[in-house]
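Heads up, the chain below is alone and in the form predicted alone; it's given as structure tokens.
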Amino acid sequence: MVLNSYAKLNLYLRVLSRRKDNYHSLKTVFERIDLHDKIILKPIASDRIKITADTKLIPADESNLAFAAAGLLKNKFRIRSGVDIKIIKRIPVAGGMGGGSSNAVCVLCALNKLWKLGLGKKELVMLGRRLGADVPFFIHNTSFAKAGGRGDDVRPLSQLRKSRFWHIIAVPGIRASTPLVYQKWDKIGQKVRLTSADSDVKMLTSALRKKNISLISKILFNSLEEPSIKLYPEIGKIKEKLSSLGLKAVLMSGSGAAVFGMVCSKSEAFSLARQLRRNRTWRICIARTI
């Protein structure tokens, strides 16, 4: 079984407060993009989970979310057969683009069919929450969604089902640490009114529906940008470079380190990519809403 495992971007991410469980409450808007990994699953006779990848940047044990997803189903439903999982990695590792979470969802959905578990979306979401905050978004299989809670209370934005955007994405040669970024936010962040986040999400949804990039650029926001840039100054340099090329809608995704710019067309994205690739320390990707 071969599956595409798609990446995400956060078009809006406002951290509201630290919770008692040490996670953070937030409001976010997700966009799914066509940059993707390949996940290849094969049943095996032995009672084990085997995972391999075409890069050494991701682990091959239970700390890999794809492995953890298979283990979760295997233990919960007492599955005695095993599975071989191969990951062909194209989504930047530790880029804030949800690659690990997306991989986990592919494994959950594939094994649900392969092992004939009969799980519905609601059940998969509940299981997905145990794996990570971004996981439920990918289970919903939607182009855009808003989310609250830890980012796992997902509501698809069906009014944006026809909206499509092109993006130029630059990723520095660093691996951002999500725990460190949130620790930094705890030191410098400020609590905000929940209603202001709700209002921003509504305005952004309207701007996305109208495909008004000028208006979108005024609403894009990520609470984690400031702490991330303090920890990893190269992220700030990418933002400055994209802005100097005339891009107005520029934002870091998730906890970093990927930075994206929204553009009007495929040709504009490719033109910008040619200029940005002169910096050989950054990985440059072009992606579209899917």
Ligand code: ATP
Second form
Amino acid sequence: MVLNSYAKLNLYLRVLSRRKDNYHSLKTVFERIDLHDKIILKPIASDRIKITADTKLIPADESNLAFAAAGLLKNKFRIRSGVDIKIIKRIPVAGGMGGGSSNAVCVLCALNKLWKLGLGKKELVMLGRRLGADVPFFIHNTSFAKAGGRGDDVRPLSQLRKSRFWHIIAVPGIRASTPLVYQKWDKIGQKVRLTSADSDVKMLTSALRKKNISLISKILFNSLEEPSIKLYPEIGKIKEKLSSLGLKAVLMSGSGAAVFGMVCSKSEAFSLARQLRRNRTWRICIARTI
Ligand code: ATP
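Now that we've seen the form predicted alone, could you pull up the form predicted together with the ligand?
Now the full complex is given, and it begins with the chain already shown.
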């Protein structure tokens, strides 16, 4: 079984508060993009989970989220057979693009079929949400969704079923630490905003439906951008560079470190990529909504 494990971007991410359990409440808008890892799954006779990856940037043991997903199903349903998991990594690691959660969902869904568990979407969400906050979004198998809670209470935006955008993504050669970025947000505190998160999400959804990039650029927002740039100034440099090339809709995804710009045409995305690739320390990707 060879599967595509897609990445996500956050077009909106507002941290609302820190909860008593130390997680944060947020409102977010996800977009799934066609940048993907490959996951190769093979059933094996021995009663084990094996995992390998083509990079040392992710762990090749039980702490890998793909392994954890297989372990979760194997233990819960007392499965006697094993599985061999190979990951070909293309999604930037610790880039705020949900690579680990996406890999976990691929494995959950594939093993649900392979082991004939018959789990529905709701059951998969219940089981998988403890693996990572982005897991419920990927289980919903949708191009766009809004979410509340820890980003795990997901509602697909079906009115955007047909919306497609091109993105130019720049990733600095650093790994952003999600816990550190949230700790920094806790210190900086919440900036006053004039509009509620709900009304921002409504306006953004409407702008996305109209494909109005200039309107979209006014609503794109990420509370974690400021703390991330304070911790990793290179993120700020990428934002400045993308803006200086004339891009309006520019934002950091998740807790960073990837920064994306939204454009409507493939040719625009490719021409920007050529200019950005002159900086050899940044990884530049082009991706479309999927
Ligand atoms: P998050 O914001 O949830 O930390 P992210 O989208 O910024 O995630 P990921 O690429 O998912 O970044 O990596 C987050 C961490 O998870 C890394 O430290 C990585 O080593 C670990 N990890 C475990 N399994 C995987 C996996 N299969 N793919 C990517 N990262 C993984």
